[in-house]
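A single chain, nothing else alongside it, follows as structure tokens in the form predicted on its own.
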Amino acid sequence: MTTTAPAEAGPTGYSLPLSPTGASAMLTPPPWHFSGDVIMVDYRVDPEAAARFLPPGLSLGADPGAAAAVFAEWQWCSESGEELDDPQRSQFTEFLILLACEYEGVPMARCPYAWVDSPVPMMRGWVQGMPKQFGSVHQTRPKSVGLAGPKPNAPGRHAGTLSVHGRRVAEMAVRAERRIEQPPLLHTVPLVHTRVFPTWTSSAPPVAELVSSEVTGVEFGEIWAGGAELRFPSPLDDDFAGLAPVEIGQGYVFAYAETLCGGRLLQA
């Protein structure tokens, strides 16, 4: 049953748009549950280029220049699960870059760039401090029957592509060759973001907070590894081009799930 808030309380909601009951908000409050299929490649960038993407408080840590590129196809829902009845709302695809870093000696990962193909996860990323933009993201979907795709949890080739404003920005391929037990490092450490909200009124300073994500319910499916390819054919600008691979490592294919509960403030 929908309960209308008292008129004097005004419209409400976890996010815009506000409405009398809050039901019109674009985002539901966390927790948010995610289940997805991931294609990931470990690679290396110029450490000096990586360092320029780290805000004060973060350092490159023990492995300067370690990075990863990730394609993921997600299905998500809030605690009620109501989004699952609307697949267009509950599904999206994502590409992101991760840089290895540390905060007060704790290994973490910094996401300098991310793209999604749906507006809700883009806005949710801004709430987290994750720099999500809109792009055209596609990846290979495993199929349990037939020849039009690799089999789940079996050897095969998996690919992903990202296009932004009609330009092919990233291409990846992973040859799943063998099953491994250890998840890729940059998919196991906390993510650290900067929540930024520009100033709008002259009396208020902009919001800039260094935060880390807090997750529970982490699950990995079978993890398959093998040789990998990664290219940034048409970099969007010189900053993005600075994160191009100088060395390509191992690739991974796996199913993954987590519950995003919110964030933890590191520095204001």
Given for the second form:
4 protein chains.
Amino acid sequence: MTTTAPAEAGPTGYSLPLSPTGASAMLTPPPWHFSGDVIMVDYRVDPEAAARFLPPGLSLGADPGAAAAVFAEWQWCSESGEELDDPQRSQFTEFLILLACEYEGVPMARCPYAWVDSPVPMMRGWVQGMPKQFGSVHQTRPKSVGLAGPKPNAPGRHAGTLSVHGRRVAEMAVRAERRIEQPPLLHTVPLVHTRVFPTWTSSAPPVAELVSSEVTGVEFGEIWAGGAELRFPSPLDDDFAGLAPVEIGQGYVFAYAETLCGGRLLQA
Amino acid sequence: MTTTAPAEAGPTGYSLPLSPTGASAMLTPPPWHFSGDVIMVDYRVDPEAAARFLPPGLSLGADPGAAAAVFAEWQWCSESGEELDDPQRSQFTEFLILLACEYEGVPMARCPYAWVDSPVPMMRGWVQGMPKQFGSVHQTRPKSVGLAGPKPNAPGRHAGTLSVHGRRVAEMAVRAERRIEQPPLLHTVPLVHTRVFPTWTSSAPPVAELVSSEVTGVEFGEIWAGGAELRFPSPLDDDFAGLAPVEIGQGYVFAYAETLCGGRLLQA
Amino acid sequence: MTTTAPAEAGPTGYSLPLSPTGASAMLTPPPWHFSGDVIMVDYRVDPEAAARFLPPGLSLGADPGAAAAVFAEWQWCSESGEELDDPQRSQFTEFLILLACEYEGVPMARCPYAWVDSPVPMMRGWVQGMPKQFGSVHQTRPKSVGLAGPKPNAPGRHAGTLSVHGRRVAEMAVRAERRIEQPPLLHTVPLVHTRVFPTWTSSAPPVAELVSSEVTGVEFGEIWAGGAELRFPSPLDDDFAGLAPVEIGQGYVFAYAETLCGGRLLQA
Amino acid sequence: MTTTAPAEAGPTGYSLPLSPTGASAMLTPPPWHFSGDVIMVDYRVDPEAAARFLPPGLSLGADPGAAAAVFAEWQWCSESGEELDDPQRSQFTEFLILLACEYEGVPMARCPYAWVDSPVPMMRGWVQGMPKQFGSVHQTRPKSVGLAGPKPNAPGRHAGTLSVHGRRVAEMAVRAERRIEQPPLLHTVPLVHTRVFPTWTSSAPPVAELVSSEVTGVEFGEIWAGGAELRFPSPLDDDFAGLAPVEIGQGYVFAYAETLCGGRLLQA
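Right, and the form predicted together with a further copy of the same chain of this protein, after the form predicted on its own?
Time for the whole complex; same chain goes first.
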């Protein structure tokens, strides 16, 4: 993969800012390694509302209206691993919504909304076609000793909150009650995104490509499941409000890791 | 200008996130109106270092090594003006570096580095080709009464600071001493950027287009000039360090406004 | 005034942290100079609710239920003025509520709630007896050029927002319509606070002193008045909810400065 | 323990803000439960510099110049545990320095400097006499799966960083190499603080009391030890600079919990 721009003489880099050696680029090229802790709730939305979020080429698939809400606290690094020595740069939290869908008969997940609390992951989201915006995202951390929090890999209550522009947009709670073997379906299928680079000059139509993410090194820790709560107290706009829960399913707590290697073009 | 993506049926919007009506897009389409307060210092860099930041098509021009460092505190709104009712969304601060350059004989300014403290302006930067990253940017605010700060449009000392990842990257101070009529040159010429959308799928080379920004409604308030200080205490990397001041010129304090309408493609 | 602690040999300082020379103290001793821009709305609360916020010694006075909500964007410095060279340290925003009251026949204002976005002003609040907590506080900045905001000292719309723990707690808008001469009453009377230092050892009852603030150097800029909006969308608790507006009065926009010199003990 | 102020009729609460029912107080009364993850380095300072940070009543003790630097990521809750459902409120990070000392022959630890990233823990610090200021504090999180971080309770590298006002004040790294049984000494002795409530009215001298913290429910997880790095790149002032490492000892990584119940008055 050619990962630098521009290719000729002149400043270079995987992304802006371009610089003489490429060292100043805000983004390192993939692969990117992620290790995280996830709190997730299965829920159902109005299938017609979900369908309005799917671009041509995607359909609702076998279970119309299946959705999930996901909080994750990530640590990441590039191939070199050097970001890990500066924890401020290698940590972020994320909240996202997933809609079940299908592309050419293959079950996939569509992410209509996502928020992170760190600029590099936000920008990397746009490179992938993942619509990451900036938010204040917090979730319970399992603690191995003491009274202030649930233990890792044990029964206990885990909460997550998202605020955007000073308003509480999402709240979740999961009661880890029992260990299960099967990961939640929407966390196992490929993500399918639309890479969009907005138009700027009148001559250039916007880039808009349907792509699926390519990951390796997927690992799940123990998966705990149980009852769940999910609320969207202050919807951002009417489109977002259309994805409000009409039914709330099971909740999950698990550790998860993957390496994101790039994307596969489905259609341009 | 076609500003929505994708054009067919399906979710739409000027940018991600796409949604049924387009209402969820993080970015509104241009034009964008900006009203700001600027603290700026002319300085000189090693001309060879500056040249290494210029892509093919640009040359150093008549004054090789001329540069400027700019702090600005902005308020912005879209055509509708609705962002102004939520000040948290309509305000941001910015620090940027400008290098004098020339395109086909026309003097322009190249911005090798920029930082803002708000995600929407950061992302809008990338749409324009302006390499905005996230930083902690602060500058003195003129105050019309009392002892805690300089008065607007009067002699006084104005300071600016940039920190990135918890390190102090730039510090500036300008002593407004006298009113002048002529705006500082590098704040009057067009900006020339490289729009970069990094590669993601092996089949797609990165987007990389040389564009100049198109602005209207330029307004300057009173321009005050005087002695200046400029330091880069913790350089981010060796490329950035190459743009350290070898000579510090005059400083300026002024209010400035413009409307950013889009870009003109110079070469793709 | 003896301003250092402890008095004997040993580390010293106006506040924690104590250090060999006192240089590390988080707070400088008063006087503190403040220059600010204020957006303020007169409103009325249920007088019985207001009375429940008044400690013994204070009564509702001549206009029971008179209240005000105030947004202010401050720059501050100590006697040395050195904080002004580090704008990050010398700027903060504030939202507070004021209740009309009376002490021994003298009209005063009681501040039941206040929020700032910076730790030094928060801690200084507790030294004064002002109940400052941490919040996300934003208000419109007048801009002298361009389309993105009202002009200073001119008709225009000014907004303010407060979020606490990711929830929108207060929203205000004032339409500056006409210049007036008389400052709003509740911004001219002394503030009366209860200095509280919570108990920690069983032998020590909490400090709780009724004090009024002593200010000099009061300056008002032009005062503009007009119609106003005020909402408390997400009350923090039932006590706070008791101070919701039952009637909304006039709004004001003005610059304001003062020097805070210390407090006068009314009763211990 | 009497924990509310004032005792008579009128608004009440453990701390400001006082309100009709006490529900608005920023601080809940102790006990406070803490569960945390700690990265710690033993080091040595100039004993004369350390002595200058000790108030009358404390001496350097058996090992003059023994010190430690501690990063901790905490989750906390009050007796009710209700804060845990809002992770934004129940999490904070902390960096602190400890100096070995002795009070009446009993080994204790003195904390000359501490920083946290959350206002409630900062204010609670001042109630205890712990000189907590606001900083940007980050440390490596152990992750049970994947490549982005060390595993919990296993060999690996852990880092911590502190920035204050946009400058990097402390950096630490610990290589967990082997499990040990004995906790690091300075994390096992009582903390001895000076409770300071600055003076405000001319009639009131500042409160200044020597107190030791009373904790129960101490729990250590597995303790891993190994080589360590510690740097203070941008000292805040000359007093702080006096505590720079003259020798760096062993590093530790462990989980830790305690319940903080109040303080014991040593001398007023």
